[in-house]
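Take a look at this single chain, the form predicted on its own, given in structure tokens.
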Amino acid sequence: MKFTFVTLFPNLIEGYFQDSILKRAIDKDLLKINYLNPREFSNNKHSKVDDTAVGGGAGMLMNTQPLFDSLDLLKTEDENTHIVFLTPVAKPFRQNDAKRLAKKTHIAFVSGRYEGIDERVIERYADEVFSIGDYILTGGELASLVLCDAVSRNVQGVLGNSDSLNVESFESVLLEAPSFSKPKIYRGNEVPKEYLKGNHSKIRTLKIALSECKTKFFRPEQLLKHKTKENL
């Protein structure tokens, strides 16, 4: 699985490289991280990317030229690349859609900064938008991250286990149930007991209620789906 970074900093994604989970996948060839920087394909002399938008309006937007010219040579490249481009006026990025990506061959974020895109680009790029959240960050760097990583862990083999998968909060309607680890007591807190008697029968059960009680305080919404779908 390829990921291709359009960003105007790199350096501000390869760090997160660096280690754990998905360095490992990077050493065993299941994923393969580029970068592509739109200010080396600028066309000014001073290397410019942005300006003022047109009708007014505060800050600068990434202009059409460099952008247009990027894209143009990874299409060129392959033309299977699969372009993303991150913003808060799209629609929100699901679990589902980290699944239905991961069967991708070759992944482009397009990291937005200053005040946003020049529209043009995204109509004529976008194979998808997305959203990973209602708030504003400084650019597109992050939310791209957030992407990758949760596209990544459902490429087979990038997870040790696999069939965590199948337990995470997202995979049914319910959050996921609290975990406990070793000691069974520490500092006066103890693991539930039905935890601790290997009827995995019973865990089953708790863990669902648990999950109830828990979808009911985060996200009451999901557990109303829940219930609809259990008396259909």
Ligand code: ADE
Second form
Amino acid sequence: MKFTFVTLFPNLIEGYFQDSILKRAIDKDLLKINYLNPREFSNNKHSKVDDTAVGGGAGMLMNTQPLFDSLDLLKTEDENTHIVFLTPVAKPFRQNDAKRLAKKTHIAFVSGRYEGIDERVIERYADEVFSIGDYILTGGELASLVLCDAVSRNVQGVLGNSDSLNVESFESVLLEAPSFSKPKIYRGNEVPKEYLKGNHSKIRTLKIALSECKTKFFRPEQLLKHKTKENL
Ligand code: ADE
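Would you mind giving the form predicted together with the named molecule, to go alongside the form predicted on its own above?
Let's see the whole complex now, leading with the same chain.
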């Protein structure tokens, strides 16, 4: 699976792939990371990539020409490139999107900077547009890394243990039950006794109850969904 980051600041992104799971996946040729900097496509003699908004408004926008030309190149090189824009003005990214996007062969993430991107670029090239939450970041780079990470771990072979893909929070409506590592008692804090006894059916029942508690506390609206599903 190939990812292309379309960004004015590739340095912000590169470090993330230099360690741990995604580095291993790149070393195994499961993932390939590519960068495209719109500044290199600018026709402006000072390589300018921003401009004021037509009709007024605060701040600068990423302007059309460098983005049109870089995205044209991407599409010419690989017409199957799935182009995703990151902006706070979009649908929220969810786990089912991560699973769905993991089936693509090439995803390009376009990160906005300044006050945003000329809307014509989004209209012309976006296959999808996502926000990662109801807050404003200084740019889309972090958001594109969030999507890339969440998608990558759903690509076959990226996670060592495929079991860990299935039982997690958001695969079901409930949040995941708490987990514990060794030692069984640490500074007087014990792992729940049921976890220690090895009776898998009892452990499962307890885990469901604990999942419900966590969900009720952190995401009460999700628990409501769970209960509605149970009663269908
Ligand atoms: N760019 C700035 N804020 C963002 C957000 N919340 N999600 C995606 N892209 C963004």
